[in-house]
Structure formats: C-alpha cells, structure tokens
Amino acid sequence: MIKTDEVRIKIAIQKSGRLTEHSIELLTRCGLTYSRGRDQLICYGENMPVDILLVRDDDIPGLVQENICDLGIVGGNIIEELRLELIKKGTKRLFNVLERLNYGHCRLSFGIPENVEYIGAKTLKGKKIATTYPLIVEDYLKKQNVNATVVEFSGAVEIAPSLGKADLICDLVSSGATMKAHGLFEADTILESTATLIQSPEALSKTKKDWIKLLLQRIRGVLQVKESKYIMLHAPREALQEIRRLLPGSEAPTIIPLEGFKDKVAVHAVCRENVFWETLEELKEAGASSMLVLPVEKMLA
C-alpha cells in the first residue's frame, strides 16, 4: 500500500442527480471509507488520501480541466459539450478520459412532434431545435450538411415546441416516457452517454500517479464483477468441451478431479456475463449436475 500524509486526491462527482448514488457506491466498493458532516460538500477519505467533492455536474469537467480536481465522474454528454466548447475557444489542454463506467446510461436524441413525419436528418432542414447541448447538435448538423437553427434551452426542454419556442427538441432520453408525455416521439440518437471517469491534463507527482493507478485498478475490478458470477458444477469428462463452450464469458475454467469418480470432474469458472436459467438448463442437457451459481464480491485481474 502506498503511504503518504501529504498528498490528497480530489474527485469531483455530481452532488445530486442520477449519477450521485452510483458514483458514491462505486468508490465505497473500491474500499474508500469517508466522513461527511451534515450539508457539507466534501467527503474526507479516512483510509485513503482520496476526498470527494460534491458539485454541479456541469462544473465537473472544468474543475478537472483546470486541475482543481485530479479526477471527476461525469456523464459523457457533459464531457462532449465542454470538449467542443474548449476546441471552439482554441484550448488544447483537455482532460483525459480514463474509463467508461457501466452506469448512468442515456442517449441524446431528437424529439419530434407526433404529427410530423420524420424521414431522417433532412427533416431537420430549416427547423428550430431546442436543446441543452447546442454544440453537440450543431456539430451533428454540420456533419449531416443540414442548415437549422439551434436554440439553447435550459430546464424542461420538452415543453419548447408546445410553447412555440422551437419546432422540435434534442434532449437526453432514458426511457422515452417524458417525450411521449409531451406529444413527442424519439427519432435519431446523436450521442450515447454513460458515466465517465476523467483525469486532469496536468502532470501529476509520482505519488498521485500511484494512488490513481491503484484506484483505477479497483474501479475496473468492481466493474468486472458487476455481472460476473462464480459457477461450480460436476460434469462428465467427455462433455467438457461442450460445457466450456456454454459457460458465458469464461476464459479458462478450473478442472478438479472428483474423488471416487474416474469419468467425472468438478468445474469451477468465473463467468463475466450473466448466468441465466436458460444457461443452466443448457448445461444440464450437456451433462452437468450439482450446479451452484454465486455472486462475485471482488476481482483483481
């Protein structure tokens, strides 16, 4: 374990919203314990020199890009909008993307009034589009060679057409229920977004690099076990090839001789994909028996 009493790693995360709970849970599962006073926006790491700053999600990329925070967890939609803004300003020192995290999935899609026939990007020509992500939308329109007016709209973007502020919208979608409730249907998706870990572009000390490397290793371990299962079963030796084929996401299962059985073995494997009832039924048909599926708490490759 790396030891230091001076260096502190600062991680900026969303103070409230769809990523907050998942981000704190991720860091907790990485072994971080922290203290936090009531209404305080900083969580102080107790067993690791890692502090969590709870801030507005729009501010996270800027705090990391300006080296106020070493790391940040933020949606890919926020990252892409700021990336385009920095490029537009001629800024060269951008934040570094370390890892795409497996939560906070959403997409940036066009919302079209239900009475409008949508036949692709050319439908957008000459239209007024309301969005919270004007640079992403403008970049898409430029690539599609479509001339349209982009109106920056903060807050409830989906009400813009009914207010007469726009002909259609481009907004984040999870289930699509909000668009549907406002008389819109989801058309083309222009960005798939997920929670993302980013790092400051500034040169880091060796100690900070070592702590971030350790933290990233643990994060990847947590992400690996999210869908992983540990499966144990008995199988005839002649069925091993078929059983290995059926084990989802397993690289090299452990084969153990069974005492008193020359023609049967025990098979232990980490499956990196979910194990469904159908999987177990197929394994049984191939000759497997005494099957046991367990969750994986931690994994370090």
Second form
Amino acid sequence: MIKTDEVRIKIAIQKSGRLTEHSIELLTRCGLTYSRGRDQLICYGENMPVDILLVRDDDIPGLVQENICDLGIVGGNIIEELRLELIKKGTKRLFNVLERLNYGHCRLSFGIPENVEYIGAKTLKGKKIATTYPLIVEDYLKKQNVNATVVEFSGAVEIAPSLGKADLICDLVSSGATMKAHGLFEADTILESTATLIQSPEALSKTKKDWIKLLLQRIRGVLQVKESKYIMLHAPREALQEIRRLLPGSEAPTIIPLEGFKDKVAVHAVCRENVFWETLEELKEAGASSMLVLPVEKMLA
Ligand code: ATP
Ligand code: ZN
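Next, give the form predicted in complex with adenosine-5'-triphosphate, keeping in mind that what was shown is the form predicted alone.
Then the entire complex follows, led off by the chain already shown.
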C-alpha cells in the first residue's frame, strides 16, 4: 500500500460538457468514491487522496501547466493549441501527455462552402479561414506552404462564411451534421482528437508519483476492459486452429475437455476487441456451438 499522508492529487475535468460524464465515469470505475463540496466545484476523494476540480475545459491545460492541478483530462484539440502557444512563448517545461483516452472523439477539419471546389491545401491559398484553433491552423498552413488569413472565432464558427466574415472554416466535427446544416462540406482533417490525460510539468513528490502511477494503471485497465469481452464456446477439436484464428485479439485461450465428449472441447478466451455478430457467425460456421459473450468487469495485466 502507498503511504497516505497529507498529499492530495488534484485532477481537473470539464464541469459540464461533452467530456464530463465520461471523465467522472472513468474515475469512478478506477475505484474512486467522492463527496461533492458545497460549492460544487470540488469533489473530495474519500478512499484515495484524489480530488476532482470541475472547471471549464479551456482552463484545464493552463491549470495543469501552472501546477495548480497535478492532472487534467481535456480534449487533444485544446492541448495542441496550448502546446503551440507555449512553444511560441518559448516555455521550456511543458505539461506531459500521459494517456489518450477512448472518448471525446472528434476531428478538426476544414469546412468549405458547397459551391467551392476543393482540390487540396492549395484551395486555401489567399482565403480567410475562421477557427477557434488559430495556432493549429497556422501551423498546418505553414507546413503546407500555403498563405492564408486566419481569423479567430470563439464560438459558432460555422456561421462565419454565411455572415461574410470568412471564406471557409476549420472546426471540430464528430458526425459532420453541423457543417452540413450550414451548407459546408468537410474537407481535409488536420487533427484527430480524443479526451487526454495530462500531468503537470513540475517535479512531483514520491507519494504523488506513486498515486499517479496507481491511478494510471487502473485507467489503463478500465480502457482495456471497455473493449474486452470474455467468450466461451464449444468446439470440435479439429476446428480449434481455425477457431483460434477467428477469435479477435485473444492470446492464449483456455481449452477444457468436455465430460462425455472425446472430440469436443470448451474454449474460454479474453478477446481484447469487441466481439461482433459477424464473428460469432463465422465461428459457428467453423464448427463452434453454445457460444456465450460476457462483458469483463476488471482487468489487471
Ligand atoms: P466549456 O463550457 O467547458 O468551455 P465547450 O463548449 O468549450 O465547454 P464542449 O462542446 O463540451 O466544450 O466540448 C468539449 C470537448 O469535447 C471538445 O474540446 C472536444 O475535444 C470534444 N468534442 C467531441 N466531439 C465534439 C464536437 N462534435 N464538437 C466539439 N467538440 C467535440
Ligand atoms: Zn470550452
């Protein structure tokens, strides 16, 4: 057990938005129980020295960079924009990226009015581009050797072209429906983003480091479990090779003899990928029967 002294780890997450529910769920599945402070901005960890700060997502990387919080969970898009800003300022010690998480998926893409023909980055030449992520866009334009004007918008970027404030936009997309609804089509993607766990650049005490290591190990376990399934089936011995080939992402299945059957066995395996109907149908074709797919509750490698 790690020594619990007065040291407490502060982790900043989004107060209310797309990442909130998943971030709370992730910490809860890591075993953290907490009580919510009266001001509703801090949740105090009860069984681990980990407190949750609920803030606006844009403030999270700054809080971690300034060591006000030890950890933070925020979109890769916001992290990348701040990283470029800090590099521009010449900051030496940047926050560390610990883990990309499996939620908050989105991409930063160009949105072009439907009547404009898009023929790659050169289409952007001389254009006015509205975005909330000016540094990421400028960085991309520089790498593509394209001159264009970037105008910063803090919200509702997608209306910029129809207001005549820009020729096109570069904005976050998940389904693409918002761009479409504003008469724009999605062109090149310049950043793929997910929720990401970051750590302060300050040297942390040994106790804090140990707790963060433990938390990270649990987070990795939770992420793995989400995709994993436990599968049980019966199979003719002669089909074992084919059945093992079909089991998605499983290393060493357990083979158990079946009472009263000489040429049939039970196969149990942890599949580190989701098991879809198509896979079950293929397994059946290969001779498997009595198939059962179960969710995995916890996993520790
Ligand atoms: P806050 O009030 O905390 O500033 P916000 O409105 O800036 O919230 P949200 O819209 O809740 O932020 O998005 C939070 C994060 O979710 C984004 O930074 C991004 O990483 C991710 N995300 C996932 N899908 C989308 C999407 N379709 N549009 C915008 N962000 C998305
Ligand atoms: Zn925000």
